[in-house]
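Shown here is one chain on its own, the form predicted alone, set out as structure tokens.
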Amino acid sequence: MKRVITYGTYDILHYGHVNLLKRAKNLGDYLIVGLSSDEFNEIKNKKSYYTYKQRELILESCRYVDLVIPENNWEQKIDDIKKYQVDIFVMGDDWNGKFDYLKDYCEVIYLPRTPEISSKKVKNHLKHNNL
């Protein structure tokens, strides 16, 4: 069985996220998502609309996701790769090169983002339209 892992905040889940999760899942048999905890988001100066538990529930309902684990810090990726026997690490291509150090532990793939959508665009639209 080929295991794939990716990480993110996955706030306000949209079709760009689903595209990324689908393409990540298609690289293997089992997809693990490291979901940024609320505490980790604070460290990154990010504020999610949904809590960790709510985002976890949403991701768990996605047919491409097999397991959701908390992401509590930047450094945990190597331990997660070893613990879950990961074969492929996947991130969006806006992170291109940032995780190449993981190539000592597994294959690293950067997938293209869906260009016309992002959480930031959705939040700005909602704010602009008072929704």
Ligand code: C2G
Given for the second form:
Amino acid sequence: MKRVITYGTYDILHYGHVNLLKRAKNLGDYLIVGLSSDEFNEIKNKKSYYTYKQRELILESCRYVDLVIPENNWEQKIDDIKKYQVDIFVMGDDWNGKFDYLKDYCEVIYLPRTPEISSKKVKNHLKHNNL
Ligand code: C2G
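Next up, can you give the form predicted in complex with the ligand of this protein, since the form predicted alone came first?
Expanding to the full complex; the earlier chain stays at the top.
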């Protein structure tokens, strides 16, 4: 049973997010997502449209996601990897190199981001088209 973990805000779930989740799941058998809490989003300087609970509900509906846990800070990853017996840590390559310190605990893989799409882009499009 290969266990994979990834983290993110996952606001306004789009195909770029799903591409990441799909590839992450395909690296193993069980995918855990550390979902950024509303408070942690503040620390990340990210305002999400949906609340944590709403983002959690949406993420849990994704066929590639087996478990959603809260991401409350930058420091919890090592504990999470130990607690959930994680074999592989995955992030989009906008984070390339940033989590290499986790290589002492599990495999670290950065996957190419899906070009052209972001939650921010979707929000701006809706706003500028009064949708
Ligand atoms: N992503 C992607 N392609 C996109 C947009 C996002 O592959 N077009 C990936 C990101 O690289 C990330 C994941 O989808 O791996 C979630 O993206 P965000 O919600 O923007 O996550 P972020 O704010 O980068 O939070 O501790 C890590 C942080 O919580 C990561």
